[in-house]
Structure formats: C-alpha cells, structure tokens
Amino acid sequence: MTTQLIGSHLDYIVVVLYFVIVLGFGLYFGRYTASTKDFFFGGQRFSWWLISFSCVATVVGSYSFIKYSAAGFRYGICSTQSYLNDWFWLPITVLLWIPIIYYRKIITIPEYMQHRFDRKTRIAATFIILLYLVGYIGINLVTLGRTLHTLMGWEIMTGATVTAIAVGAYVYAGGQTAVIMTDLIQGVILLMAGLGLFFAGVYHLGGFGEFWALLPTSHKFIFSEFNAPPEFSFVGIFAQDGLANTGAFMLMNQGIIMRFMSLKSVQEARKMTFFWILVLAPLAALAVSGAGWVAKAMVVKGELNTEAGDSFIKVAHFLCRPGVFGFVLAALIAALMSTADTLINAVSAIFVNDVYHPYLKPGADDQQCLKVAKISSLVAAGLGLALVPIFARDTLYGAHAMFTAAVTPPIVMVILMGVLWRRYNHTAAFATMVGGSALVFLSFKWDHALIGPLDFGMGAGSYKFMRALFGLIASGVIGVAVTFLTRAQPLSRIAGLVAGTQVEAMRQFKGGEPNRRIGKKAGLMVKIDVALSEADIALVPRAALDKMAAESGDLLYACHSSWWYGGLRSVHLKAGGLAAEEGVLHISPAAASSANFSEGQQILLEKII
C-alpha cells in the first residue's frame, strides 16, 4: 500500500536541502572540538541569547507541533498550559541549582549524586538516567519515523534510521558545539514557521476578531477545567508536566545541564533561563499550538476538513505555497532532530564520566575519553534506534507520558531535597530513589489502589498523568521518613552542594576568595606571547584590571568584539601579572588557538564572578 505524498516536489527539495544543510552545519563545527570539555560543554564559552534559542529547539522537540496542534484543535487556548507552567521552577534553578553545578564543576547528574551523597546513589542514578535518556531517544526516533512516513511515504524504520545516522554524524563530529549551533538554527526556524503559520491563518480568516469569533466558547480559556476532561485536565497537566516533567527537565535532564554548563558564567546562565522561560517559552507555546486553533476556526467556517491529529499538516498545506510548505515541514523535522541530538550527546557524557572513566578505565587521558565519547554517541543513537519497534506499538503520547511518569519522580525528589535540605542524607537519597521507583512500578499493577486516591474524581483515564504525582509524593514520604531515622552528613562534607553554601562553591571554583565587586568590560588588543608557559594565564594592563574591578588571580573571559559570534570565538583566562603596554592583552599561543584569536585581534575582556 502506497502513501500519497502531501505537497509538491519543490517542498521535498526544500526538506532534503534542510537535511543536507543541517548535517553540513553540524559537521563544520567539529573544528571547535579538541577535548572532552569541548565535546560535552562547547568549551563553556557561549552567550545567553544563543543558548536560549538552542534550549527552545530542545524543548520544542519530539512530537510538539503534532501533539499541541491536536490539543489546540480539541481543547483550544488551554493547549498552551504545558508550556506555561515552568515559571515556579525559576527561583530554584537560577538561585540554587545553576550556581551549585557550575561552581562545583559538575559534569553529570550522577556525579552530583556522589558528591552530595555517596557512590551507590551515583550508580543507581546512572542506571536510571541512562534508561531515561536512551528511551527518550527511541521515542524521538519513532516520532521522526512516523512523521517522514506521513510526509514522504517511507517506512517508519527507514525514516528513523536516516535521522539517526544524520544526527549521530554531526554529534560525533562536533559534540555539544555542533548540537548548540545546529539547534540555534533549528530554534529560529521552528519559531518562524510556527508563528508564521498562526499569523498567516489569522490573516486568512480576516483578522484576530474574526478568528476569535469562530472559536467555540469552550476553546477560549487559558486553562482547562480543574479535573475535566480526564485526559487534559488542569490538575493532570500540572502534575505531569508542571511538577514531574519540568522538574526533571530542569534538574535531571543531562542535556539541559550541559546547556547550563556551556555558558560562559553563572550570570549568563541566569539570563538565559529567564529569557528562555519568560519570553521564548510563551512564543514556543503559540508556535506549536497556533495551527490547531486556526484549524478549528477554519473547520467552523467550513473551509477545512480535518481530524485533530492531522490539523498541523492540513493547515500548513492549505495556507502555504509550494516551497513555503517545505519550509514548514523542515521546521517540523527541526523540532524533532533538535531533541534527539541533545539526548545523544547527553548519553555519551554520562557513559564516559560515570561508567568508562570511573570504572572501566580510571587512568584514561582526555583524548582517550574524547574518542570514547564520540563512539558512545553513535552507540546511543543505535540503542535508541533498536527501541523504535517497541515504542511504535503504542501512541506517541501514551508512550511518552507513561515512560516519563514512571522514571522521573524519584530522581527529581532526590535532587530537590538534596539541594534544599541539609539534613537529607545519603541513606535517605538511596532509599528515595530505589523505594520510589519500586512503588511507581507497582502502581502499574495496582493502579486503582495506589493512584486512585489521587485522581481527583477523574477515574482511570487520568492515571497516566496522576502516576507522576503519586511518584513524587511516595518518593518524598520515603525520603523524609528515612532522613529523620538516620544521621545527617557533616556540613563540611556537603559544602557547596546545598542551599546556603553557594559562596563556598564559588571559593572552590576560583581556588580562593571570590571577588564580587562589579566592574565593566574592557576593550583590548590581543598579543600572542610565546613566553607564557601556562595556557590559561594572561597579562592584563592595570587600567583594564581597574575597569573590570579585577585582581591578580581572578577568572576572566575574553571574546571576539563582535556580539553575533555568541561566544564561539572566546576563551577563559586567569589574571596573572601586569602587561607593560596599555590596551594590550598578552595570552599564550594555546589560548589564542582555543579562541581562534589572531595577533592584533580586538576583543572584550570581563571578570567572571
């Protein structure tokens, strides 16, 4: 049986060109990857605005356009509530979690578990998080396979394989830098396409007033009813997405942790998080849902005949000219690829840092670890591909909801209590993780007895959502009970890893007392000084130090004077002695090579607090 293609030959030329351009773009940035720090964190060099768009591409992944357009068609404006319930995680993220992982130079979530708790908690976390990430890769590849089947008639496995090869190739070549730069392009594309499609639909309908009048009254509320319908109620969405999934995304998703750590400083990470959650996330909510709202209005007007699940494709095909429709399809594929690449890179980070280096080859040098990181990224893509036939048996929505609700709650509670509560100890953390996971899996067998009391009268139709709430509560109760039955860890053991000890983390990061005075950026010219034997030491003019409110030994960040590089051409340095010439920064040849600076390069220098 053949599948009828949607769109013209020009549209599919645009889609194929998109694949080729993104693959080439990702492979190009392999030139910036010379160490594991580059492969996992892009050299910790990037600016907040660039990572914000990259994060949006990661968030608007998997089946976002299809799923939320369908929800918008069925339920109306409230389809955005999954994207608009992240704000209450902001204080924990920007004030506590980001400073802890950045200043303590945490590479992976399991590593934090060992520093904060003990080795057995790290091992348990490694197993659970790898399961979560590899499963998530499988879900994304199934989504891509189904999308390409609908658009191009390919078998699901064929589409998933082509995508796995393309994404695996540029992650292998460029690591986090390739992921960030390709996701930047993909983030811009998907926002342009989604928002453009929505506004084109409103214009076609005669303006916002006409569009709004065509929507049924039930579609005009920003939130759904508290406990209705069971499959899309406010309390269900809040429990699943607002608490468990967003908590997991902010605290335990290794891909997002690597985004935080790829920024040049904690201050940049805070700017990025605010801009991402308060500005770009609402735009993304509009971009992924808008086609469903327009489709509903067009159905009411009698211009379109579609089911909810096809609303995005049908509206795009109706409104767009040949070639433009191809651009929209490219945005759909961008949304899918930009999540898969992040997850593949995250799996390689955890395998190298939590399996290979500590247990398989403790003495491995950085170049050996980089080679293993590249190979493990290909293996991660292969494992995700192997799961495609399993996940293809269920609906994408069902597979995603069931999988994340079963895996994420215990680790979210361990991290949350570990960050907020000094009394919380290693015994309680291990019990929370293992006991909470066991109870969540038992809830699949005894769902009515365990989840039923938390369904708020919605019945079994809500269990896939409310299982997340059950997991959070069950894990929290275990953690609190075991904490009070056991001894606390000494504060000296957990300094810099828990709320209230961030200054100690700053001391450890700098290797001395932090200089928290506020200064300004200094414009300087680069001089490559072969006499500097230490790669990260720089000689800085006195006037520049005074302008930055910096002292000898402070951490500095030098970047190209053109802002649009976004930190791609930059390097971290440490203030050494004084430069003899005013306006000239002396750096080592290794630092110049890392930043792609040339002799006489105009740069901006700032102090990192």
Second form
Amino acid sequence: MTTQLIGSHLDYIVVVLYFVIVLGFGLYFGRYTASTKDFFFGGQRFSWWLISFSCVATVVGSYSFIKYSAAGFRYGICSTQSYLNDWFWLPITVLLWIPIIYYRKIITIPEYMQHRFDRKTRIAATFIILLYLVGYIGINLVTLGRTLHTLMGWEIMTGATVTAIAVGAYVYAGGQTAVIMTDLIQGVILLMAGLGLFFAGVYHLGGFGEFWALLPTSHKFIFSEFNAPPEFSFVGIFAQDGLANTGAFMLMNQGIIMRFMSLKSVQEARKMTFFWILVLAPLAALAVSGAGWVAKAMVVKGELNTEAGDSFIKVAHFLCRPGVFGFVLAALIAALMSTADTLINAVSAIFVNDVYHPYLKPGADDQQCLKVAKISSLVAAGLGLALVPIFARDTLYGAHAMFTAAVTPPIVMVILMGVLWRRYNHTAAFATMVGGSALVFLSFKWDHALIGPLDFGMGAGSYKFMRALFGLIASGVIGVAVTFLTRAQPLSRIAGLVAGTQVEAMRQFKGGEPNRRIGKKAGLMVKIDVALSEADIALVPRAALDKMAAESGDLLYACHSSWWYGGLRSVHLKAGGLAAEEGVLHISPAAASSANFSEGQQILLEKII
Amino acid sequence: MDMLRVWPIICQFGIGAVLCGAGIWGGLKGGYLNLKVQQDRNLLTAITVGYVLLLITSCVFTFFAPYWATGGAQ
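If the one shown is the form predicted alone, what is the structure of the form predicted together with its partner chain?
Following is the full complex, with the preceding chain placed first.
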C-alpha cells in the first residue's frame, strides 16, 4: 500500500467527521440496552432489511477493499469467486442452523456444543473461539492502524488506539443495538463508496463496452482456471473460501449468529439471509473488487500507473474530488470498524455465557451479567490493542493465521455433522475438533506428505489454500470413524438440536404446539393496562386474532407502524385473553416501556408462532 | 472446450448441489419444511431458482462474455 499522505485537508475533515458521527450514533443507542438480551441480541426485535445491511458491513472485512481490488487487478472478475458460494450454504443455514439456534435460544457456539454434545466439547470450543476472536480483534486494529497511517500519517498505535476507544465506547454503551445501527450506516456507506467508485470508473472509461474491451480476455472469466495459478486457482479458492470459510461464516461466526438472533423471528431470518446472499453479497463483491478492475482497464489505456496492492487507493484518488475521496476513505474505515465492533461484542457474549456465568459466578442475575458483558467488551478491545505492537511486527500475525487455518475446518465439520447426523456423538465431536486441529497443525510441518496428495498438481504454492481441504477431509474422516466406533446419544437428549427435530425446537421455544397457519398483520392501537400482571401477556381483539390466524397462547410481535424503525420500537408478546374493544391492544406497562410505546400508539401486530 | 474452465463449474455446482440437497433434506425430515405450506413451497422454489440463475451466470461469464470484446492485453 502507498505510504504517504494522499488526501487533502477536506478529505481528513470528512474522515474525522465520520468518526464523530459513528461514535455519536452508537452512543445514542445505548439507551435501548437494559438487559443481556438487549446487549447481545438487541432485544431480538429487528427487521430483516436492517440486519441485512448491517451484515454487509461485517462481511466486508478490514482488508476487503485492498485485498479484493488487488485480486481484481491481477486476475480480473474471478476476484468475486469467493462471494459466489454463499448460495450453496443457504438451505443448511435457513432450514437447519437458524431454526435450531433461534428456537433453542442458543447464545453462543460453545453453548450449542454443550447442548448437542457435552461439557468437554464446550470447554474446548470456548478456548479455541476466544483465542481466535481476540487475536482477530488485534489483527483488525493493526490493519486499521496501518490504514490510518497511510491515509492520515498517524502512528500505527495511535490509529489503533483511537479506533479501539471509539469502537469500545459505543459497544460498551449500546451492545448489539449500537453495533447493528452503526453497521447499518457503515454498510450503506461502504456499498455506496465501492459501487460509486466502480461506476465512476466505468463512466470515466467511456461506458461498459469500452471498460469491457479494455480488460484483457484472461480477466473476463468468472472463475480462474481449475488448478492455475497456484496462488489463485479455482480449486484452492473453492476449498478455502467456498467450503471452509463460508461454512465457518454461516455456522461458527459468533458475530453472525448474534445477528440471526437479533431478528424478530425465524421467518425474518429467512428473508434476511435471502436478501443478503442474493442481493447484498453480489453488490458487496462488486464494491470491493470493482476498483481493481477499473485500475486494470486504466493501466491498459495508459492513464494510470499502479501496483495491484495500491489499485484501490490510486483509483479512488484519481477519480474523486477532495471531500469525495474523504468519503471513500471513510468507507474503508467503516469496513474496518464494523468488523471490530462485531468481534468485540462476540467476545463479550462468549465470556459471559461460557466462562463467567457457568464457572465464575453461576448464580449471577441478569444485571450482574450485563455489567460484566459491558466490562468484558472494554477488556476485549484492550486485549486486541495490546496485541497491536506484536502483530505489527508480523511475528504473531503468522501464528494467528496458522491457528485460524488449523481450527476452522474441524469446528465447521463438528457443527455440520452435528446438525445433519443424529448418530454423530460427543466423543466423535471432541475427537473431530482436537484430532482435526492436530492434523492441520502437523500439516504445517509435513505439508508435502499431508497436503501434497491434494494439491491437484499445483505444488507448494497452493498449500496455503489446499490446507483447508485437507482439514475438512481429515476432520470428516475422524468424525465418521469415531462415530461408528462409539455409541450414539439418545434422541431425547438431542431433540431440537439436529435435523428432523426442528419442530420439537419450536415446541420448546413456544412452550406448546406451534401455530404454523398463515395469517396477516393487524393494525391496532395500544392501551397500557396496569391490570395485566405478566409483562408479556397481551389482550387482543377477536378480529385481530382471526386476521393473524392466531389463538390464545400464541407468540406475537408488536411494532411501531412506521416501517423505517426496523423493529427498534417493538416487543414480543403472548396472546392472553380477548380485548373488549375492537382495534385496541392491551399491553402491560413493562411491555410498553420495553417497546417505547405510548398510550394510543398505532402499531402492527403479527403472529410469530 | 477448455476443461480447465469447465471443471470449476462442475465442481462448484456439483458440490453446491450436495450442500443444497443436504439442507433441503434436513428441512423436509421431521416436517419443518412443509410443502403443504405456501411459504415453504416459495422457499424451495427460490432456492432452486437461485441455483439455476447462478449456474446460468457462471456459464455466460465462462463461455460467452469473455469473448464479447477483445481485451487490451492477453
């Protein structure tokens, strides 16, 4: 990357303004956080569109603009092939994983491990995932520090410290709600900036026809060749990104799981996943790669001179006026911050749920856990910051990459086999996790012997990518072998946690038989009823129940009638008795307070299950 | 036909079909994905249409689009 200041004062004012706005925005939403459910899941109330956009900011990671623009410059449109695999994971995600974690109220991956397998597997997963996440926060902060060093001339540690304080502060104040709301604006900004840059470049070159004609033919294939070049072959990218990393993203990314759990219902999670994979992920792929393609076309045309690694910044600087360039820089920082905040919130969730509550203070009430969650967010940011000087020297950076490569395939296989295969048991899961990781670690020492047979003739240059395939196969073989050598867990022990038992999970969630009849939303007016003793019980008019195809005892969701709140002002309720007046919903003062509803508020009511 | 360009499509959509199939099987088993319900039928249709669209896009950008215009460098 370029190592001198390249913007104007106006650009830096825009960047600083952006920092201030995001910080203020995040801190503002602190007022919506009153419990651990709010802190970790934003009160489980949000709409699909809001979470979709916030997920884009999380998916587009700290290095995405630089990395994918560089790949686009070197290899062409096949730089998007990493983003084209999500669709294949969609059925497993929406039909198995989301209903299982949502209806069984799973907070963290290690918690799933205990419910599905045993305590030993949970402890191993807690240790591995915490180590991975804290290291990843450090890497994000280093990347941010380096970016700010390049853009603004700050020392790496200064940039990392400013960001850690800003992100730590708003996560501390607002938890998941602050993360979602800041990531929403960051997601929109980075999509606008990336796509804007691409289309501005195409316009500058004279339109799509000219842009396409300027690209070398080798840059116009959606996939790279099957086994060439070794450092960007299809099979290597597919094994690493399509199988291991996308699987990890859908199944073991604690930040994404918390987003799924922040949605108001499983139906909403389906919509969110579809919209995200079908619309936003391809747009994100275009946004992060487009500058590299434009840079290549401009180099061919003789208008630009750049290396692949500089292509994003050089194209942005070439095409943008002062101020607009600052907006693009803000998008780059948005990509960095939005990943860091998600990781910090995820560390906090795992620490409270898998360390503090079960081991350090088992009797802790929700307010104590909330306090610890907030403090652990700051500690996570601090730990990440402490790693910056070490990662900046590139010593532990490589070790963390090695650790991630070693543990990701085994954990993906454990969750995948755990949700798909009833026979797969706790002994097999532990063996898969430990044995699979050990074998991948060994592959760093004996790479030729272990990965060589899977390299499709590409040689040592491909081992970095093919290690993922080796890890998946080795973990899978261990898992299957140990499963057949040991006894299965009884089905009653794993009901609601494995394929074929999702309806049982729904029963457990509702505390009764799920009502799956299709209904419509009912528009009603709120009446705050002090006589309602239980906080979540609501009295609903007969006509509204009929419209929703709901019955007494069903779980309902009431939200502000203005869609653009995205669920921020909403509450989950349970249908109690019938309301006497038509068009009026009776709710308790506690429910009204939780939803920020006032007397006479117009709301929309719908049946969840 | 350049098989180095064809194998990626076979590999991606072959393994992709296995993953999709595993998810759909897991949904149908136990009745969570209930094909008597309109919403669930729509979901299955959307998954299939998405898969086919992705396949068509991949074929277009493998067999046709690269040759629509001559590039500035090879």
